[in-house]
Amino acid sequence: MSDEKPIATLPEGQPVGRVIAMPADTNPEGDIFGGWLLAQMDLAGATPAFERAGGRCATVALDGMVFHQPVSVGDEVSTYAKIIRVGRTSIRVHVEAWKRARGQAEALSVRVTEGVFTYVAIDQDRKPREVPLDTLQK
């Protein structure tokens, strides 16, 4: 957690999510878990690793994980997801969830979290199949 005023800069990729953090998602200390952070760039990295590999795919690694800025109750929060490697049977996407206090429209949204998450093609029998070729790049 860092008390460094937020950089003005806006998203990479495409907007994937848009929740707002509960009471239930709290943590012991009352911030928002980062379990449930976690899962919801999990759901948004997925977004653009189904649509690349035409169909199902696994979550298989997370690496580069940083946590910026706590996430608060009532925080509006929103991801983004890009593309940044396609392998034989493998996607990597960059995704980023930034907050907006919620009811502040023309508030300055802040990034609070980044990661690249690995997610690999499967087959109908769970295994890994390969990334088709001629599937368009979104």
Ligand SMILES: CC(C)(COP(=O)(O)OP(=O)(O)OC[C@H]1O[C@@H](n2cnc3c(N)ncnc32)[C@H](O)[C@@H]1OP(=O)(O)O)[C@@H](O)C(=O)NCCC(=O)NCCS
Given for the second form:
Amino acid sequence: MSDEKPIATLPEGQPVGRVIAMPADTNPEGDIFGGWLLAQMDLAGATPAFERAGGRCATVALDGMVFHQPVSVGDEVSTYAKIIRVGRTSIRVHVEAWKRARGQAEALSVRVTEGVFTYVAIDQDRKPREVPLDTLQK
Ligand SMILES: CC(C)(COP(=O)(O)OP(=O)(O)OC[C@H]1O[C@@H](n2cnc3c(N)ncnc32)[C@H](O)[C@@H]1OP(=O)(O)O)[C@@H](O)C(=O)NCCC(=O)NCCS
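Pass me the form predicted together with the named molecule as well; I've looked at the form predicted on its own already.
Below is the entire complex, every chain and molecule, led by the chain shown above.
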């Protein structure tokens, strides 16, 4: 049996952001810069992490980052995020980005990236603090 993951056909997690890839987001060859996509994903993962942590978080690690497909200028890029683990002070969030070419049906969206971002809840002095239990009920 193959260890390869099947190609996802539906996004996993809550929808967090939607943005159009612009010419300013390209590298010198005219392709969308991977760092721009990473920034979109980090922002997306921080949304549920901030909610669960009840405030400020810092990104401490990124694992399993995969660029499945290139993104072109004009593509609509949507991000989805799902908390997969909550530790004492850290929160791990699986983040995916999907693209849709201009004018294409939503159903033709394809996954372009995925990765797991780890955020640490921090206090005013930037020191790790415990993730509160009560944000679970909210
Ligand atoms: C985030 C930061 C405050 C954590 O401080 P620290 O002294 O490393 O904290 P700790 O060793 O107590 O670890 C805190 C949590 O992070 C986790 N962690 C630390 N390094 C990790 C790593 N490389 N990968 C995954 N988790 C990690 C620990 O397991 C722990 O989780 P837990 O409490 O749920 O068990 C500090 O590393 C930092 O300020 N880093 C820079 C953050 C930053 O500038 N990010 C970019 C811009 S937001």
